Amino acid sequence: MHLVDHPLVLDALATLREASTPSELFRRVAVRISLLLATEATRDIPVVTGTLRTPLGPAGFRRLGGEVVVVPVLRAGLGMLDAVLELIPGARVGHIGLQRDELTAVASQYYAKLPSNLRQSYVLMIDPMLATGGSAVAALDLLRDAGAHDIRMICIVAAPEGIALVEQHHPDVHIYTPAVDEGLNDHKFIVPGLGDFGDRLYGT
């Protein structure tokens, strides 16, 4: 569990939480916070070193030494994808579609398309809300079955219940978030949270 408390992250989170934030601004700020969280989640990815030539002479360099795969959990995770690809344009992309039953809060899979050779990749699973943890665990199970070994989960708001469930089923997965909220209400929404991320992102 990594609590990201950078001032720019916290400033963006405050805007996302504000009920009066319009969808257009919500989208822009979602991109900003996703960039910052992805930067933190990739801090320890190995680098390779070498020498290149600038217009004025040779210089040492360090570049990413591993392949990154980004996997948004549909649909809300799509709101974070472009930001991560802006940061890591060479990343491959997979998709996992999960639908949560509003009454039971149980997640069911309706789509999954993942790149090959995940075992050699650093996987960033992006899903803005970690609530009950059911969807996260289901998505992580799919990634494990596909061979993923090093998985980092990026979420914008998390509930203690969701964190506990992920740690129970996937204790080696690193979770990056700026906020662990009070808990879940009777409808399994994070409180205080920021509402339904997908609905606010897409204006639905």
The other form holds:
Amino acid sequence: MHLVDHPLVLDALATLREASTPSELFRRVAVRISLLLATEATRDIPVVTGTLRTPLGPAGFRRLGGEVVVVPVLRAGLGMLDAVLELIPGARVGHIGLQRDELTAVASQYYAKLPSNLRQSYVLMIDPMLATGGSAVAALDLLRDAGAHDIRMICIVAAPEGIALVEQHHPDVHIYTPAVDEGLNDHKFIVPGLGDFGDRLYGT
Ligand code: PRP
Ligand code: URA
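Write the structure block of the form predicted together with uracil for the protein whose form predicted on its own appears above.
And the full complex, kicking off with our chain again.
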């Protein structure tokens, strides 16, 4: 578990938490915080080195060496996708659709489409909320079954219950988040959290 406490991240998180933040601003700030979190989550991805020519002569360079696959968990994870693609335009994209039942909070899968060759890739799973952890574990199970080896999960708010469940089922997955909140309420929402991320993102 990597707690990302950069001041710009915390500033964006405050805007997302604020109940009065309208959807338009919420969407923009979701992109901003995702850029910062994805930068942190890819800090140790390997680079290749070489030499190029600037107008003044040769210069050594380092460029991204590993192949990155980004996997948003639908629907809320889509709010983070553009940010990751802005940072890594060459990344391939997989999609996993999961929906929590409103009464039981148990997640069920309604869609999955993943790129091939996950084993050789650095997989960034993006889902803003890690609550019970049921959705994350289901998505991670799918990624593992599809051969993913190096998986990093980026979320914007996590609950201790969700972190514990992911650590129990997928101890080698790195979780990047700026916030570990108090816990879950009776409806399995994160407290204090920021509410329903998907609804706030899309105005539903
Ligand atoms: C939210 C969120 C996570 C999940 C977290 O999605 O984006 O996927 O809940 O909860 P959990 O850890 O208890 O599984 P939701 O199912 O509400 O769907 P949505 O993205 O379509 O809004
Ligand atoms: N999903 C959300 O969007 N928010 C929560 O607090 C829990 C699950």
